[in-house]
Structure formats: C-alpha cells, structure tokens
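Below, in structure tokens: the form predicted on its own, a single chain.
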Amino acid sequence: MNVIDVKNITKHYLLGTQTVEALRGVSFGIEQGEFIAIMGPSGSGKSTLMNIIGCLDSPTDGTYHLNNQEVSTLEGDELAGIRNKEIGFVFQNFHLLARNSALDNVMLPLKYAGVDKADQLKRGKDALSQVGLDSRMDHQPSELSGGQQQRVAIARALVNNPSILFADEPTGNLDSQTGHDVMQLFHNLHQQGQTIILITHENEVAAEAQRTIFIKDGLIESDIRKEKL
C-alpha cells in the first residue's frame, strides 16, 4: 500500500515579475515501510518537494495523497494537523531547546497535541529508550554530544508514532563515525517497519537507502531501486 502518492505536482513561485518553476510535474509513490533517499543539486527542487510531501507547503497544481487522504488542497491549520499526526522531522541542526532536558524536548510534540502529562512522560521515555538514551533523559543539549543530540531529535520525531520519518541531511553536522551510528539507527527503525525519507546530497548517505529518487530542474531524472539480495 502506498503511504505517499504524488501525481503531476507543480510548484511555482513569483520572484518580482518572474515565475520560477521549482517543480514541473513530479509523480511517484512510496510504499509503507520503504527507505528512500531524495537527491539533487542546489536549486533542483528537492527542498520544495520535501516541503510539499512533508505538509509544510501546498503545491500549485497536482494531487498528493497521504495515507489515502488528499492533502494537496489543505492549508494552514488543517495542513499542520496532518503534519503533526503523520510526519516526524529530523534536521541537520537538531533544533533542540537549549534550556530543556532531552525528555522535555522529546515531549514537546505531545504537549502541542494536548496529550495528558502521564502519557507524555511514558511516550517520551519510551522514545528515548528506542534511540538508546535511557541514561541521558535529564541532560540538556549542551551536556550531550552531537550524535546524542541527533538521537534526541530522532526520538522527538518518533514520539507521535508518525507514518513517515523525514530526515533532512541528518548526518551533515556529525563526524563520519557518529554519522555512521546515526544511519545504523535509521536502519534499525526501518527494520521495525518505519517509512523513512532521507533528503541528502551525499552519495554515501543515499547509498544506505533501498531506493534513490534524483531530482533535477524540477523533474525526476531517475528513480532507482536496489535489487533485493
């Protein structure tokens, strides 16, 4: 079953009097449980595509179904509601609140969702355990290594049990060994059935995925699946 179904998505921006075509008719599907990398040079449209399939923006034209619900026509609060329920985000710069503990950072999406305190605590602790940070729950970001901070960010992305986990250059601020450890965590999550979409410009990172979609000039240039061993 496709968790994502994108058909003929376009996105146009007005820059002064000029229209910029960031996406020019993109179509693809992503099955539940897939591990995908989206690649492309700067200006290719990959960030615009991520914003649309991550429910951060709406397309100019075309349709986007997320878990069989059309979301391409939604805006504002409706789009935010779908995003908070269905999608977890992991970013290159972690985006953790400096004065909050790891646990408080992870519980933030649950607070916004109105989950009661006892359930927040249980789900927050479970998510941190899932990424191997049981012993660091009360530590602030400044007391954690870069890799540990990224694990906190991954736990925060997982705490709402999202349909899709988006990771935008998740190893970009990490050394090679720490980056490898974080990628191993993504593999573990994928083996547990999590749908994962990586946005990356690094071939090494993209090679970890089962499938790579390459975007160029607002179009899909290639869509390559690894042969199953």
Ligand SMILES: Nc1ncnc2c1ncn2[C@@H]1O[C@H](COP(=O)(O)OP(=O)(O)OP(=O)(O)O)[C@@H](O)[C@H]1O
Second form
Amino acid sequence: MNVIDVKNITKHYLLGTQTVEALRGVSFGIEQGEFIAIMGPSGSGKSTLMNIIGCLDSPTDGTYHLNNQEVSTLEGDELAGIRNKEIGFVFQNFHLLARNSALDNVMLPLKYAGVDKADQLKRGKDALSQVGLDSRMDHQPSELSGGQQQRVAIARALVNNPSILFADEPTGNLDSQTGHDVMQLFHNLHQQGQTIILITHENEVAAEAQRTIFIKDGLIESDIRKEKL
Ligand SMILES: Nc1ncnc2c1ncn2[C@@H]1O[C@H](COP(=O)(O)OP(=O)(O)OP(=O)(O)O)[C@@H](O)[C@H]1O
Ligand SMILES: [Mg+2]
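The structure above corresponds to the form predicted on its own; please give the structure of the form predicted in complex with the named molecule next.
Expanding to the full complex; the earlier chain stays at the top.
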C-alpha cells in the first residue's frame, strides 16, 4: 500500500499580476518504509512539494492521498490535525525551543495532541533513548552539540509515531563527521521501518536513500530506484 499518492499536483503562487508555476504536474507514489531523497536546483519546487506532501499547504490542482485519505481539499485545522498525527519534520536549523530542556522539546507535540503528562514523559524519554540521548534529557539546546541538537529534533519528529519523517537539509549545518552520524541514525530508523523523505543538495547524503526523485522547473526530471542490497 502507498503511504503517499500524488497525481498531477500543480502549485501556482500569485504575486500581484504575475503567476509563478512552482509545480507543473507532479505524480508519484511512495510505499511504506521507503527512504527517498528529493534533489534539484534552487527554485525547482522542492520545498513547495514538501510543504504540500507535509500538509503545510494545499496544491492548486491535482489529488493527494495520504494513507488512502484525500487531503488536497483540506485546509486550516483539518489539515493541521492530519499533519500533527501523520508527519514529523526535521529542519536544517533544528528549530528547538532555546529555554526548554531536550525532554520538554520532545514532549511538545504530545502536549499539543492532548496526551496525558505521564504518557508524555514516558514517550519523550523513549524517543530520546532511541536517538542515543539518555544522558542529555535535561540539557537545554545551548548545552548540546549541533549533532545532539539535531538528534533532539529527530526525537521530537518521531515521538508521535508519524507515518512519514520529513527532513529538509538535515545535515546542512553540521560538520561532515556529525552529518555522517546523523545520516547513520536515519539509516537505522529506515531499517526499523520508518518511511523517510529527505531534501538535500549533497550527493553523499542522497546516496543513503534507496530512491532519488530529481525535480526541475516544477516537474519530475527523473525518479531512480537503486538496486541495493
Ligand atoms: N510563497 C511564494 N510566493 C511566490 N512564489 C514562491 C513562493 N514560494 C516559492 N515560490 C517560487 O516557487 C518556485 C519554487 O520554490 P521552492 O521554494 O519550492 O524551491 P526549492 O526547490 O525549495 O529551492 P531551494 O533549493 O533554493 O530551497 C521558485 O521560483 C520560488 O520563487
Ligand atoms: Mg527549498
């Protein structure tokens, strides 16, 4: 079964009298457990596509089924509800709350979801263990290394058991060794069955994925599956 099915997705932005066609008819399916890299030049439509399949924005036209549910017609709270339940995000700049401990940062999505406090604590601690940060739960972001901060962000993205983990340039702010460690973590999560979609400019990072979708001028230029293992 496909987790994601997009058909003929277009996205037009209106800027005054000008229309920007950021996506011009994109179709693909993603199966549960796939690890996919999205690559393409600056301005090609990668973030626009991620915003739509991450339920942050709606397409102008086309259909999008997420776990068999049509979501392209949803807006506002309905879309946010699906997003909180189904999607975990990891960003280049970590996006952690500076004055909160690692554990509080990770528990936040559960708080929003109305999970009771005891469950928040248990699941928050489990998620931090999963990324190897048992001994750093009470540290604030400024008391953690860049790689550790990104691990906290990954734990926060995973704590809701999302259908899909999205990462936009997750190693962009890390030195090469730390970036490598974070990619090892994505690799392990994939081995455990997590569906992962990651946007990257780096061939080395994309090499970790099983499949690479190249976007150019708002269209899929190629969609390549690796014969690996
Ligand atoms: N909110 C917006 N309003 C108008 N035009 C936009 C908006 N967001 C993006 N665009 C335009 O849509 C096109 C695709 O942008 P997008 O951000 O998806 O590119 P990208 O592939 O993520 O690029 P980068 O690698 O630089 O992050 C670009 O031409 C951009 O200028
Ligand atoms: Mg972008």
